[in-house]
Amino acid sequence: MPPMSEGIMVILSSPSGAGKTTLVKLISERKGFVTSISHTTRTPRSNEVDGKDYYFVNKEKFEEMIKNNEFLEYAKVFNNFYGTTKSNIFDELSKGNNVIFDIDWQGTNQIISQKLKNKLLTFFILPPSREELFKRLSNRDMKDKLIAEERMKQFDRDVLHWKDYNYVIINNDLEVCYRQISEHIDCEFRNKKSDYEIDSIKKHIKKLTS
C-alpha cells in the first residue's frame, strides 16, 4: 500500500456471530492495520485477554469515561457497554497507521456523523443463512441456547442497518470474505472504483429476513 500522511479508518460491523472479529484479526495481521481495542463492561469469555481483546472495566469506570468525553463512540449492546477511546485512535492515525474497528452499527453511525478528516470505509458482514448463524452462536462460549435465541432476535433488528455501510459482504467462506474486503480496501488506496453487486446483496438480505 502506498504511504499516506495520515491513516485511514476501516469499520467492520455485523450481527452477533457473523464473523467480524475473526476478519478484523486477519486484516490486522495480513495488511498491517492497527486494531482498535474497545473498552467494555461485559465479562471476558474464556479465551479473551484483557488489553488484547478488550479493556475490561466496570460500569462505574465506563460511565466516568463517558462523562469525561473520552470516547470516539460508545454503545450499549446486550446490556453491556462498549466504547472506543479517542486518544489511542487519533494517535495511531496521526502516525500514518491505518486502524480497523470491530464495532456495531450504533458506534459506526456515531463515527460517520462526526465527519472526521480521515478516510473512512465501512463494511457490514452477513452470515450465509439464519441456520448457520444459529449454529455459530450455539457453539460459542455461552451459558445456554436462550442466549443464542436472544441474539437471533437481535439479528432481525441489526440487519436493517446494512444500508448505512459502504459495502455488505457475505461470510460464507472466511478466506473468500477476507479477499473481498481486502480488494475493496486496496481499491480505496488506489482511488479506483471496486466491483460491487448490490442486487445480489439485496436478494440475500431478503432471504435472511423472510
Ligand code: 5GP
Given for the second form:
Amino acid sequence: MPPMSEGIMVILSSPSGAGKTTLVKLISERKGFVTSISHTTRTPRSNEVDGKDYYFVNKEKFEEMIKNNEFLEYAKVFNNFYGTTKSNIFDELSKGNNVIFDIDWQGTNQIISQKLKNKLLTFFILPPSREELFKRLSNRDMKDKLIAEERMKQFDRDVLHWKDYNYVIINNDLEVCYRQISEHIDCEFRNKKSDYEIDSIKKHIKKLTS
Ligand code: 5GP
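Beyond the form predicted alone, can we have the form predicted in complex with the named molecule?
Entire complex below, previous chain first.
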C-alpha cells in the first residue's frame, strides 16, 4: 500500500448479523488498518475483552465524555450508547495510519457531515437473504428467538440507510466480500474510480425487504 501523508477512514456498517465484525478484522490484519475501538455502555459478551473489543463504561462516564466533547460521533443503538473518541483516531490518522470503523448508520452520517480533511470510504454490508440473516441472529449466544425477531424488525428499519453509503456489498461468501471491499479501497488509494453494479444491489435490497 503506498504511504500517504494522512491516513484514510473506512467505515463498515451493517444491520446486525451481516458478518461485519469478521470483515473488519480481515481488513485490519491484511491491509494494516488500525481498528477504531469504541466506548459502549453495553454489558460485555462472554468472549469480549475490555480495551480490545470495546471500552466498556457506565452511563455516567459516557455522559461525562459527551459533555467533555470527547466523541467524534456517538449514538444509541439497541438501548445502549456507543461512541468513537476523537483523540486516538486523529492521532493515528495524522501519523499516516488508515483507520477502520465498525459503527452504525447514525455515527456514519455524523462523520460524513463533519467533512473532515481525511478521505472517507463507507460500506454497507448486507446479508444474502432474510432466511440466512435470521439463522445467523438465532445462532448467537442470545438464544432467545424473540431477540432475533426483534433484530429482524430492526433490520427492516436499518436497511433503508443503504443510500447513505458509497458502496453496498452483499456478504454471501466472506472471502468474495472481503475482496470486493479491498478492491474498492485500493482504487481509492490510486484515485481510480472503481466498478460498481448498483442495479443488482437495488434488486437485492428489494428482495430483502419484501
Ligand atoms: P454490538 O453491540 O453488536 O457490538 O454492536 C451493535 C451496533 O453498534 C453495531 O451496528 C455496531 O456497528 C454499532 N457500533 C459499535 N460501535 C459504535 C460506535 O462507536 N458508534 C456507533 N454509532 N455505532 C457503533
